[in-house]
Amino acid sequence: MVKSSMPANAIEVTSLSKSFGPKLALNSVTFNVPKSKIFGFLGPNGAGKTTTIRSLMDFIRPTAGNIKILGHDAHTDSAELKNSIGYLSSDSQLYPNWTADDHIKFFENLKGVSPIRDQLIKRFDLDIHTRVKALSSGNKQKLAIILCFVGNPELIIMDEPTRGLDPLLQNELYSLLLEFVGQNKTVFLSSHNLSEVERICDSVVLIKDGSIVEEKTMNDIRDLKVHVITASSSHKINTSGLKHLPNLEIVSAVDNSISLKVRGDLNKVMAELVKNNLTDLSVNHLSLEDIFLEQYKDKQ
């Protein structure tokens, strides 16, 4: 196992680019993953998430750029680093005629015995004696997750980890990852499921079309305080006073109803709205997914 020189970041990616023929899949991607945190790597399908992860794992070689993991070069120290990394692919390949127990023992021969092997099997309620070809997709995903923790890794890299898991098992995985980082270890979590990263991630990077769009802590994102206000009146709502207010977007104004998006302070907006004879009013926070969609729109 690689001995870390105690870098501040578990992963450092600098100016990473990858081309497949004429197609530029990654365009000068740069980000850092702090140690002892859960880091969310977000983006829609085809954004470049999996290409980045395969570059981190040295399964493919970047066209340009540098990657350091646990203080070591991801390419020149690749073989040693893999002993310190637990990896979950978005499409894990398992041997159909092996049992889960066969897979776990094989990984333990390569990476060392997992100190929480039996605990994980129990927590995920996995039948380890049935051949993989007879397992459901959810049970195959359970096995793939357990294999990530074989050998007591320092870093877990996961690509769409909750795929195929029911909500109860998703919660079990979230608890497991939080316990893992509580041991001063690190999780790199790639997903397009924004609700799951909202629950457990400390910071996030948003990638789109092979480029980093935004990098924020979860607190930064929540502090955007974007609200959706919907109001109805007994008459057509007067929008003249609203149109000049900062950080306000009128989403729709039809007949006696209006819908607004507001960033920051609501007081001036509410003062204008109550000048109308309101019959109904609702104020809600934008979800994290909607906030990211706002970020996409702003960056286009």
Given for the second form:
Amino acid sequence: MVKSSMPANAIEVTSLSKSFGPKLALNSVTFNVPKSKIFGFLGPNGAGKTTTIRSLMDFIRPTAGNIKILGHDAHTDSAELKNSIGYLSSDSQLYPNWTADDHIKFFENLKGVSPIRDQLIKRFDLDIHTRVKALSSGNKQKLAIILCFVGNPELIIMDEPTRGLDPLLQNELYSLLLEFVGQNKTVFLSSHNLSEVERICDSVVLIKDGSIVEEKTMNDIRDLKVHVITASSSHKINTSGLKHLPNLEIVSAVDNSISLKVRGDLNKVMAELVKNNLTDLSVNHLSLEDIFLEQYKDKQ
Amino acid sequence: MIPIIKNEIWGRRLSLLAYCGIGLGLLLMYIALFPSLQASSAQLEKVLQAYPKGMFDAFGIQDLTFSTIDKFLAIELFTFTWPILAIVFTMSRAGNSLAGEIERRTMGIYLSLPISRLKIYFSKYIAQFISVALFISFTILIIIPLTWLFGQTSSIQHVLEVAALAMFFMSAILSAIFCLSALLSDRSRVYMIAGGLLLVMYVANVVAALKPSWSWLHHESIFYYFNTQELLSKGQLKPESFVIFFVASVVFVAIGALIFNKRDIAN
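What does the same protein look like in the form predicted in complex with its partner chain, given that the last one was the form predicted on its own?
Every component of the complex follows; first up is the chain already shown.
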């Protein structure tokens, strides 16, 4: 186990660049992950989240830059550091012919036994005696989460951890991560799901096209959120009250239907809409890709 | 390292058993056939002498007699069948061990654990080396008890020497393919390149045997140094074969370790 000299940050990434041939995947990425927090790493697909995480885990070697984890160099102290890191990949596979128990024992042989092993198995309701090839994708993800906590990690690095999990299990994972951070430990979590990040993260960094776009507070993240509202009424919807509202864009108003994009707080818009005799209403989130496209199109 | 070695061998035990079973089956077939072939060896030798000399040169057959089981096995088993089986076995083990794990995205399991890349590499190499040793035990060393069971006599010393030479030969091939497996991220490319190179070396050895003016090509082929004919028929052992196989093993294993330690593993 790495003996940390108590640095203020669990992860310090400085000017990290990575090229794959002529393609620049990461361009001078710099950010710090404070200790005892859940840190969100947010970006659309292909932004460079996984490349950054693989660099943190020393799977790939940076073209330039520096990574320190728990005060140690992520490359030279890689093997030793992994005693203190639990890792969940977005796409790695498990051994199909091993059972969940085989996987856990293999990890325990190399990392030590988890004090919460049995508790986690019970909590996620995982059958550990079935071969992985017979498990559903959700159950495989449960096993991958349990493997993250084998040993006694100080830091959990997760790449899109809720992929394949149903909402109930997502909630279970969120509370597990909050408990983990409550023990003065750190979580680094990548996601392209704004709601997920808003719900559990303490701070967030946004990455797009291999570069850090901005570091955001959680209030900033809430403001980033864009809702797409579609409403229908038995008569033509009155838009006069809506037109004066800030952060609102009327996308279309045809016959008795209206489509709106709302950034941030929804309440005032909803109050105006319900003045009409609504027959149908749907509220959806704009995808992170679309938000980025809108937010940063002027900066490109 | 022990958990990785254990898992590597246990996880691929079925393919190990299958290859050992095939090798053992072939051996049993040849040993069981030998008494009847020996009884009619005079007629067979007359028939075989009618074949062009070049054919025997191409396969490195020097002493075309079935007077002893050792000579018979040297001609029938070790000139072609056993090397093919051994090469396919070694390619499959080495290709799966690194490139296969990267291709199937299971290498991430090892890389996320507190073990250095060099330890991962050498644990897997040692596991495959042990598998090769088991393969040789079940396909060569077992000749001694099998011939005894079938009432034949084989030279224990010659069999042991063939087993040692085979171990060095297979180690050199294992190391070279392991090196390719450390470099590439999918098994098919490992098999294609390794298979291509071995085929070129085999053809080079055949051409060198057929054309005296091209005899220098012998030295470009690993097969020239794996001469079980001389060993089993004449009891002649070429010490340089062991040296060449050993040096090749060390060089390829070291290059492979450097590559694996430095490369990006994106899967």
